[in-house]
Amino acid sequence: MKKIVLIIQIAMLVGIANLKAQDSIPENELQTENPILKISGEFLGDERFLLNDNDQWFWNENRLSLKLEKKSENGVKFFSEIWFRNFGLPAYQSAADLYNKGILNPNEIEIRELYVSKQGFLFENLDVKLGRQRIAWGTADKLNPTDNLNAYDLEDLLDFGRHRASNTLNMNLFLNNEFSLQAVYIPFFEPTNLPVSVFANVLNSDFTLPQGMTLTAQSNEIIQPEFSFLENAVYGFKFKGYAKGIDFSLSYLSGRDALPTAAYNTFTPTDGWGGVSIHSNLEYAPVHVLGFDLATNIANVGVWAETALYFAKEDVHIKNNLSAFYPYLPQPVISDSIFWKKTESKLKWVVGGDYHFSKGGYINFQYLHGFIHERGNENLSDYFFLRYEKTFFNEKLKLMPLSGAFIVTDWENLNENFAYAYMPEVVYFATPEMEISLSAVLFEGKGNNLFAGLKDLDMLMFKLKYSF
């Protein structure tokens, strides 16, 4: 807590110094695009509780996003975004916990971005950016199969498209006004962080056990990739262009799968009635990703499409060690199957569009084939997202009566393999800087899919956002 107070005090002192410096600058210079230091940010209050018998309060987030930006006349720019958060609910279990403010009042600091960029570095048409930065690829609305440079941030499963930044060397070569070439180098792989709170187990996959076996215990160990300068690096290239009213890009990425695979599993009997414990070694498979995206406007309708083709750099095996069941055999008993052949690819894509009506209405539709946690072409589900919103009273009030998603995992047996999420929302803009929203999220479904795993987690959400 002392660190947070100290940083906020420093930020306030910087802001005061910035205002004093601006007071000493002539008015005509204040209106240039090169202020001494620009400070902006946002406060977000996010509270949620479950609509069940207990009305359980499960999400408490108070976040200050502080952005600092400085531009120089020589083309140098500094930018940083830092989150100061009071996040989570008190989790005290003993009297000893009452001595720990970190348990009673959980706070944290997170550097979201921190970088320096230079326009015209070495060459007039070469821009270089170095530091911790978020590099978003793709043209779709938040759901981007080609957006794989930065690790996913799945902390809030309902915040689609959120990523963390990465320590990156980012270079853009502008060939002319319509075409550019981007090269990105990230020196080491960073894993995706998984959902928390009531979302924690939604993405966990269940073991398919042989008949007669019952899982009694489960543990795992992640085999972390070595910090090798070349082998563990993530890098990519993107050619971006504009022609005949169409924005498009072609991209290539060399990295690792976003989620680990249970590559080696050790089965151990725990009783005489089929109970087993499983210890898994989890590994991140090295991958190549080829991407293509486009965006255009057809008859005032915004249209986009995006696709990504994933290749494993080597065969991904799943090995099961069953030696504990056969203690008298001289050789270990290991079954070996190929989970993902390097000669096979998996294809994910999204298409969508949006339209602004003349009287304050807006509609957005997307169809996504394959979510982040799904592997293998035969296991990719179909996701349909729809949102309609309309503003009233000079845009002081916004209603979203039709908002949500529908998932199909097996079209041949739709009644047992579907899910939906209905997310109506009302937003009141108290001032241009402050908005208050109230929304509900209702889940239903059957089968093994993302939203069906949330069907008992209907919730109500209240958010307050203030920008400065």
Contents of the next structure:
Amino acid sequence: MKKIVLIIQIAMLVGIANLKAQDSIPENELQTENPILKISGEFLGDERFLLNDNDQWFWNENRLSLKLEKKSENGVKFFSEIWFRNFGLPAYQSAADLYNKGILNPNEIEIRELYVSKQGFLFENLDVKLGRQRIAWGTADKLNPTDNLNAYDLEDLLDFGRHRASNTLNMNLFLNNEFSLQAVYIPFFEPTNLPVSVFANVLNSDFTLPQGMTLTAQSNEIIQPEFSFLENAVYGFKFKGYAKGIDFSLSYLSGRDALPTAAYNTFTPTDGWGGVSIHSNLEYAPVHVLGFDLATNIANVGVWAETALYFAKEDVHIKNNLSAFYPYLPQPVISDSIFWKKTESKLKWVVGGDYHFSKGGYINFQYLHGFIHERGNENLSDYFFLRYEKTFFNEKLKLMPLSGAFIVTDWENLNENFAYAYMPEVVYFATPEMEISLSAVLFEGKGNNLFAGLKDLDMLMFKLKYSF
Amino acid sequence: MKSILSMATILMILLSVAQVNAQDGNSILQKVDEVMFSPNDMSATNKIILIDKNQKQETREAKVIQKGTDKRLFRFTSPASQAGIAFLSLPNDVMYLYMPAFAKERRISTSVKNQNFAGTDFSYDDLEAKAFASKYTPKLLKTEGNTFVLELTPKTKGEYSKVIATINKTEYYVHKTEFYDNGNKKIKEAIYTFKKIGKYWNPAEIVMTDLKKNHKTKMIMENVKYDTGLKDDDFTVRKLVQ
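Can you switch from the form predicted alone and show the form predicted together with the partner chain instead?
Every component of the complex follows; first up is the chain already shown.
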């Protein structure tokens, strides 16, 4: 019902906007600096299938991204971006499902951003933005350890760096043209949404049971933080500047870990042969994050570095309740280990560079230490990303013959703990508004790491994007 | 002895002529800079028409503001796939790119100057508003009708070995520039149409031809306004990401 109301509201908004555009605004005025209401967006068609599983389709996405924007001369801006999606494959299992269009043809609506901003609010140097918005921190290319204000959107694991927007009060005070201070307050924490489709279990940690036990069932419950003013809030500050040819920023964030920890696990025997079920209480550990980033040019090479130091606000425990195995003992049997001591920080960082060659060549390299799902300094893997692209025919065609990532989880036993993803791509810009891309992703690896878990999921992807 | 004397005389004459030519070249280039870079600031809309060898055309539009010779903000308004993408150029080759999809600015490496700008036949370097005298050493090659022909040698090594510029003798604006690669082969040619707006000469239209690709870019400047009082604050990352 809510969705229907939302659709009607959006349709009315679009209708009103169109009426206004048709009735009183000459077409060319929509291109001026202060349009009455600018409507733009894009259509994305994204189809993927697996190469080594009988060419099985696994991804179907048809997305309309609709953007409405209005800028006033007094520095007020309204912006919204809404996704209308036909996302997923039909999943009918019984005749009853044939009555349900939601199963046969899964559609959804998502408000990606919806905010109002004011330049020069109260003071000339203060900008304020209020509403659902994306605040991207960090100078690295899509892989940003300091980008923790908004929840990660891991739905498509190959779309690195995608986040959801958050309901936010965002204030920027410009001290001069080089230095600024930013304060951000997000009243309630929103958790990361996890990968879907074939990527669904990739980020799950390995769970090692004691010898002789077999997992027969698993359930969990997320302990959601209370909606109190600070308890559930995410807030942060950033000092940003430019000096001696270097852009840099220092940031602090108070929030929660991006992924939950199984803080309390209750083990229950299910049979007499070692079968066990586990019920876990999942909690998002409160964290402090200190960040630093920079970007500059060295000998015509663009260079960036970014690091984030994560501290748990309290010791993060993992407790295992094994009482069901010892019914005759008067006291509960609970093992308690500290998963993350508050005195122990974890440091994730990235360095990278890029260079433009004459005649359309471009290379981008990044080294990342610690991916989003990795915890504990000793468990952080090393990731090397490389992309070389070249354009042809006046930028009508772009080839990315060298594109991919290499992971090392244990340098001392490299042969058993590595993985790579090779991602060649070709993009054809059919018209200024339309681009068509064809790409493949080939995974290989050994050990317990992100891409090794995908090694049976080599895929081919076709995307079409039309902007309007 | 006579021959030595006459040789020395010829050499001295040649040297002094070369010196006069160099001086002439410098003073001409200085006057060109005065004509082309004298406004305090400028704002305009750019229509960029790409024309391929089959005469098929694509049009892009952008707004540009500029202050002095080293501050420029360029924002695409069409086509839809590029609308909102903006470049900010600041002194000392500091450049930022803003792409709305990424919700933040990005520092661009200076190597981008090797590249053509957004699919046009202009390189980033060609579009720089830096004074010619700061980039090139001039030599007057000849005077031809109502024009001077200067050979401009880049002071720092780049994509061109030299540029031949044809300059209006009375108004000191540029008619034509021909660009030569490091193998001394002519690779590009730009034809300028200047119009006077108020007290300034404005390059109302520039047609840049890539001779190798047989591809042209026509850049038309419209709604040009000079000296509107643009401030340094208009050329900041804050304004870029608006």
